[in-house]
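The chain that follows stands alone, in the form predicted alone, written as C-alpha cells.
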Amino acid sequence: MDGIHDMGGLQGFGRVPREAEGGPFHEAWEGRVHGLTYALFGQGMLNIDAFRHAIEKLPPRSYLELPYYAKWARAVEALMVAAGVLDPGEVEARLAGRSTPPTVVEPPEGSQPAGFLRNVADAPRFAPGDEVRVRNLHPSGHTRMPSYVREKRGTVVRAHGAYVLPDTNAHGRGECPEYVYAVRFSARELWGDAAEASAPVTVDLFDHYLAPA
C-alpha cells in the first residue's frame, strides 16, 4: 500500500541523526518490547508480515514522530486486540492502574516450517543477466515492493530461491511462495540525471513484481 512508510528516494526530511556508539536500546522498555515481540513470533502468535503491515497502517504523524520501538508496541497491541488476546483499551487501563484479569491464550497448534525459504516445483522465470521491468502495482495491502522502482528497468544479478510472499501472508491468505531476485538498477534510472552516474542500487523483488523488459 502507498503510505508515509514508503520513503525510499524521498527528500526534505532533514538530516539523519547519527548517534554515538552504544547499546541497541535507549531505555529499558525498548528491550522489553523487543523481547515480547520476538517471544510472540516464536510462539506462532505473531506473523511478521502482518506485524510490518500494522506499523505501515499507523497514522502518518505517529509514524514520523514515534520512536522506533513505540511503533513496534503499537503494532503488537493492535494485532493482539484483533486476535482477541487483548481487549480494546486494556493496555491504557493497565497503564492507568486499572487492573484487569489476564487473558490466557494458548499458542496455535501444529508446527510451521522454520524460516521463510520454501521449495516450489517451478523453475525461476529469470536468471542472472536478464533484463526486467518492474510492474506498476498499487496493492491496497502489504507489499515489499518499494514505490520508487515501479516501471523501472533493471538487470537480474541473482536468484535467491523461493520465499513466503509477504503480500498474502500479511493478510492470512496463505504463504504463496515465489522466487526472489536481486535486481540491479542504475541510480539515474530510478531518480534521473540528478543521481550519481555510476551508482547502482540493488533491490530484492518477488517474482510477480517483475516482467521481462
The other form holds:
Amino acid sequence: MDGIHDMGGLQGFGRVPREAEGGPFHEAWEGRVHGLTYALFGQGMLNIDAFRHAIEKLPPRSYLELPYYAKWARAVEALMVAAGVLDPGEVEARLAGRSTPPTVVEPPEGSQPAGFLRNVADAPRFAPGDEVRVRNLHPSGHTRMPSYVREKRGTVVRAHGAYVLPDTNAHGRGECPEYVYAVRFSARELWGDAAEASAPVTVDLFDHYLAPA
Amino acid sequence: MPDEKPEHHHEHSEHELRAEALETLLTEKGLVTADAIDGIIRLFEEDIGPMNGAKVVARAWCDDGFRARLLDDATAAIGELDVTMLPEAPIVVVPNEPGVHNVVVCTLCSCYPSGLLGISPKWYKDPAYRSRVVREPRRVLSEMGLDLAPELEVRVWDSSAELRYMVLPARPEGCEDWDEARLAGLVTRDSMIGTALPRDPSEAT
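Switch from the form predicted alone, shown above, to the form predicted together with the partner chain and output its structure.
In what comes next, the whole complex appears, and the chain from above leads the way.
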C-alpha cells in the first residue's frame, strides 16, 4: 500500500535525533512489548508480514505520533483480535477495570516452517550484472517494494535465493516464494538533479517487482 | 533513560498501561508466560548486542580466511565464533574498502540485524533517518558527525527483504599489534550500521 510507512525519499523530517547510549530498552514497558511480541512469534501466533502490515495500516497520524513500541502493541492487539483470541474492545475493557472471563486459547501447531528461505524449482530469472526496471505496481495490501524505486532502472548486484513472499503471506494467501535480488540504483536515477554524487542505493526486491530493462 | 520532558509523562503511562493490559490478557489466556517474556528481555539485555558484532569485526580484521567466509556467507561464518545469535534472517556483511563506505537503513519499517547486534538505536527507527539517508546520505552522515571525502562512493543498503545488512568497518591505523579482544573495543554499534567509523586507537584505552 502507498502508506506513510513508505518513507524513503520523503522530505521535511529534519535532523536525525541524537540519543544517549544506554540499555537496549529506554523504558521497562518497551522491553515487555518486545518480549511479548517475540514470544508470540516464537509460538507461531504471529506472522511477521501480517505484523508489519498491521503497523502500516495504523492511521497515518498515529503512525507518526505513537512511540515505536506502542505501534508494536497496537499491531499485536489488532492481530489477536483478527485471530479471535481477543474480543474487539477487550483491552479497553481491561483498562477500564472490567475483567473478562479468561478463555484459554490453544496455540496453533506448526503453522509455518522456520525461517523465510525456501527452495523453488525454477532457476532465478536474473543474475548479477543484469539491467532491470521496477514495475509500476500499486498493490493495496502489503508489499516490500519501496515507492522511491518504482519504475526506476537498476542493476542486479546479488541474487539472494528464494524467500517467502510478504505480499501474499501477510494476507494468509500462502508463502508463494520468489527469488530476491539486491538491485543497485544510481542516485541520479532515483533523485534526478538533486542527487548527491556517488551515492547509489541498493534495495532487495522480489522477482515479480522486476522486469528486464 | 526516562524522557525528561514532563509533558510526555502522561502519554507514556497511557502506552504503558495499554501494553500491560494486553500482556495480562494474553497471559491469562495461556498464550504467553511472564517467564518467556522475561527470558527474551534478559537475552537482549545481557547476551545479544553490539559486543557480539564487535567480536565478528575484530576476527575479520585479524583473519583473512574468516573475512572471506564472512563476506561469502556471514551467518555461517559467525556461527564459527562463540557469540549468541538468534536464528533470524540471514546476515549479509558489506565491507568498507578503499573508495567505498557502506551505510544501512530500512525505509519501510525497522529491519536491523538484531539477532546479532541487539535492539536498534531509536534514531535508526526515526522518520528522519529512514526518509533521508537514501536521498542525501552524505549530508545525513555529516550531520551525525561523519564527513566522507567526496571521492568515496557511499553505498546505501535498504533492508527491504528478510536479509539483514551489517557493515564491516575498515581497521583503523595505529592498532597493528593489537589482539582481537582489544580490537573489538574499537568497534561501535554505529560503525556496524555505517553512520560512524570505529574509535580512534590513539584515543581508546
